[in-house]
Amino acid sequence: MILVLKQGIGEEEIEQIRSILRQEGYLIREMSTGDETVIGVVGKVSRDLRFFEQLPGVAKVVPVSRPYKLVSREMHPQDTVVQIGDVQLGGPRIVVIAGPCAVESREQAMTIAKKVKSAGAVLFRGGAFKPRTSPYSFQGLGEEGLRILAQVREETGLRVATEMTSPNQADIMMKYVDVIQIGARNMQNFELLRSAGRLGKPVLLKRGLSATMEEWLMSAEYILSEGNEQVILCERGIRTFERYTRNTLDLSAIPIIKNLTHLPVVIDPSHATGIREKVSPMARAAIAAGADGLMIEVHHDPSNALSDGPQSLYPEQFEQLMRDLYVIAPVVGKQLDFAYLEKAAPASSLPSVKTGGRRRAVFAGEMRAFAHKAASQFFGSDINIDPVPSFRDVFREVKEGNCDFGVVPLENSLTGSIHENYDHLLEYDVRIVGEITLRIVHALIGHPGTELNAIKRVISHPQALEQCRDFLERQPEWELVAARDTATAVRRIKEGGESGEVAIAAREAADLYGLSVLKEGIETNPRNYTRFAVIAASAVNNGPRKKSSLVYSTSNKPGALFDTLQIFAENGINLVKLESRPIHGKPWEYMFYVDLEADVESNELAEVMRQLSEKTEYLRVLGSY
């Protein structure tokens, strides 16, 4: 059951409730759900629920109907995010775990680890203990395999996951690994589950060969009951009558499990299909269905692999799959970074400027605006993210050292560039240190019960109004009112209290202010994306740089711009954006903003930049990232 406590309850009253529950022999879990403080109670309830309702400070008692309590979303409405080193699994970023089925040698493991990391994997998998169907098959290297995994972590920075097959392995698992995997054959090995729960490390629990979803969740309950809430559920296919694949991948489990539990869900298409050519299609489908991550088997020489070679992707296939997932992820509100660890490095490698120990990023607008969502997806939870009134304030805060990073939109796929921010990039001496692309899904938001025929006024940011032009043109009687940002528009609706006023914003803003989504997906084109830049006062060392942004001007003569573009063409540098902006105070003279798929600050391109400087009157590197 769940005890919902009264608002404003004091700590002394809460402690008294805790004491009573402990005396009754219950396991308790405390959580906060918005404005409410909630205590989850697990155990056999021997008293009438009215006993608990009458406790001082208790507002109401809600029975939990599921046989699994701690795992249930009834007990824990918010999604659980599992922290594995710098990696967060269950948040807005797609997490890909990749590596061989089994660790065969140090050279094999290190070779594969470097390849999968360069393609965007953030965790490394490899079996040291292999429970095989045949006792004569390769059973793994044991503790030597664990030592190799620890060396992989030390040399590559990838945290490692491996399977635990016996409670007797607890000590060496604590010593060497970051994520403990419970295999499908051990899903109902309850002593093993309890042992893994007591270790306190993140546990990846695979679904059993013929297990129902409820049995799977009950197994997870064993781990949580030991006090370990860092559990990841892994669907790896179930045994059916179909023989065209090794197992049958149950993708329907993703939305069902996400509805039943707060735990993150990972899909293993390698074991599910058992066929190399089927792995990538199923991986793409899993992300589209809402999975939080993937576990993919990769081997540089699968024909000679000691375990599961036929289902292991070649590194080149894995790299292509990651590029596909990069495109798919924003469609479902997620992100996949080719270099997750390096891209997140600014948040941890740069000391905070003036904010004490925790770094700070700012964006223009209010909480739950799209820029806030972009900042949260880029940095995760390891940084303070605060709103400021305007785009200019973002640049000013960064330049004056009042924050470490700023997040600003640069262009939208439907309405084009945000010219104000391109001008600010020229005006302020800051650096672009990263970028993130966010799919923009607009919702019509109003007070509960508002009917479309009762709407008189629509409030939103001008860009949002423009992006929803086709929908709004079908309602010519509606008055369109501009706001500073989309979240501000929702706040105005909340404070105004008029049922005839609505806002256009993200669904998250409606949740923040307790309003209703009247209609979602009202943008003119579903392929509506905004590219945000992450800016800092100076360059940061955040790993390999694959892109650069420049601004320059040329002499006013025929072919001057062509001469600069020819330099890029002759050196095989791909130009992905070219835009002109008027030079303030110089009518009919222009600056050119250029994005290139290259690190122009590398030693290899020093000669290219020298040639470019000779063909330009003004040249500045805005950032390489």
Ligand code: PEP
Contents of the next structure:
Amino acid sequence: MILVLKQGIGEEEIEQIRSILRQEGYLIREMSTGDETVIGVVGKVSRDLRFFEQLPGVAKVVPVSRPYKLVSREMHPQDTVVQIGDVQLGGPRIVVIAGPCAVESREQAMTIAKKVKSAGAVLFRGGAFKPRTSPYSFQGLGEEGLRILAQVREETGLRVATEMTSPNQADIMMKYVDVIQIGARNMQNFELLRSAGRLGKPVLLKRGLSATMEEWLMSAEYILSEGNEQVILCERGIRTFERYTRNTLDLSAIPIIKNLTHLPVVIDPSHATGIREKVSPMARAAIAAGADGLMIEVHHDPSNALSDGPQSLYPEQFEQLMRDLYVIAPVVGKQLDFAYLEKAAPASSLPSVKTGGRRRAVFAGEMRAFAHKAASQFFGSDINIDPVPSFRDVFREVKEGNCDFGVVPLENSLTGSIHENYDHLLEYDVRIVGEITLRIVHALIGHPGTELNAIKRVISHPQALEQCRDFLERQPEWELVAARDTATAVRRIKEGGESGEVAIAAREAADLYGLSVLKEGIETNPRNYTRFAVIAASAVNNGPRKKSSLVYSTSNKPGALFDTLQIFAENGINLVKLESRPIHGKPWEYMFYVDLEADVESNELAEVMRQLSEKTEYLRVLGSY
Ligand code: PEP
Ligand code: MN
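Mind pulling up the form predicted in complex with this ligand next to the form predicted on its own we just looked at?
Full complex below, order starting with the chain above.
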């Protein structure tokens, strides 16, 4: 049950309630959900509800209707984010766990780990204790396998996940492993669940072969009841009458589970399908359906794998899958970042090189504007994110060392480049160290209860009004008013208090100001994305760098631009953007802005860059990221 406490209750009174509940033998979970203080009470309730209602300081008592309590969303409305080293599973970043079915040797594990890491995986998987259907199949390397996993972590920085099959393994799991996996066959091994719960490490709980979602959540409840809330649910296919696949992947588990519980959910398409060719389509579908992550079996030599070779992806297939997920994730409001691991580490552990305090990033506009959302998705919660008045201020703050990073929009998929920022990139000597693509979903925002037919005025940034033109044209009597940015428009609605006024902005802006979303997805074209660049005063990223941005000018001779492009073509380098901008003060002369799918600062491309500099009059690398 949930006790909602009276507003403004003092700490002394809360302590009294706590001590009564403890005396009665209940487990207590405290939550603060915005303005309410709430205590979750778990255990066998032998008292009448009225006993709790009359406790001093209690405003109301809400029974939890589900059989699982700690796991339920009623008890814990916000998403749980599981922290694994520097990586967060359950936030806006997609987390991909990859590796072989079983650890076979140090060499095998290390080879695969390096490959999956360079493709963007952030956790390594590999079984050391393999519960196989046949007692004659390979059973895993045991503790030696765990030692190899620990070496993989040491050498690559990837955190490691492995299956625990017996409470006897508790000590060695503590010693070597970061995420404890409970296998499908052990989902209802309650002794094992309790033992894993007590270790205090994140637990990945696979759904049993024939378990209902409720049974699965009850198993998670065992782990949470040991005081461990760091639980990840993993759907890996269930047993049905269908024999074309090894199991049947229950993708509907994603929205259902996310509704019933606050715990993150991960999909394992490898064990679900059992067939290599089916793994990538199901992985893509899982991300589109809202999964927080994936667990994928990868092997460099699957035909000689000691287990599950036929369902293991080749590293090249895995890399292609990751590139596809990179494109899909923003559609559902998430991100896949190939260099997540490198980025997460300094963001959380190091103080700011600029100010000595917490790291700081700035963006132009108001809190909860789209640029703020981009910055929060890129950096997570380990950094201060502050607004400044203009794009120029972002560049200036970065250049002058008042912050570590800046986030600026470079282009929109419908309206094209934000030229001002391209010009600033040239003027200020800063580096692009990352990029993030955000899907722009516009919402109509007003005071709670505003009816559409009562609207008189719509306020927003002119570009947002333009992007919602079809919707707005259906309401010709609405007056359209421009604001500096979308979040400013929402603030004006809040402060104005006039019920006939509404704003167009991101849903997050409505949440910030306690306003309602009257209608969402009102943009004319749903393929509305903005690409933001993350800038810093100097290069910071040591991780995989898949892209580079350059700016150059050529001589005014026939074929001069062609000569530069030929260098890319001959070296198999994919050009993903080419734009020209006038050079200030030199009428009819242009700078070319080029994005390439390559790390032009790597040693392998040194010769290519030398050739390019010969064919250009001015050449600058804006960044590789
Ligand atoms: C595994 O992930 O290695 C495994 C054995 O999976 P499951 O428990 O889902 O069969
Ligand atoms: Mn396997």
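Residue numbers count along the first chain shown, from 1. Here the structure is a predicted model, which means the values were calculated and not measured. Rigid core (definition): largest C-alpha set, two forms, superposition within 1.5 Å.
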Spell out whether the Cα of Val62 moves at least 2 Å between these two forms when the two forms are superposed on their rigid core. no
Aligned on the rigid core, do the two forms place the Cα of Val608 2 Å or more apart, comparing between these two forms? yes
Cα displacement of Asp292 between these two forms reaching 2 Å, rigid core superposed: no
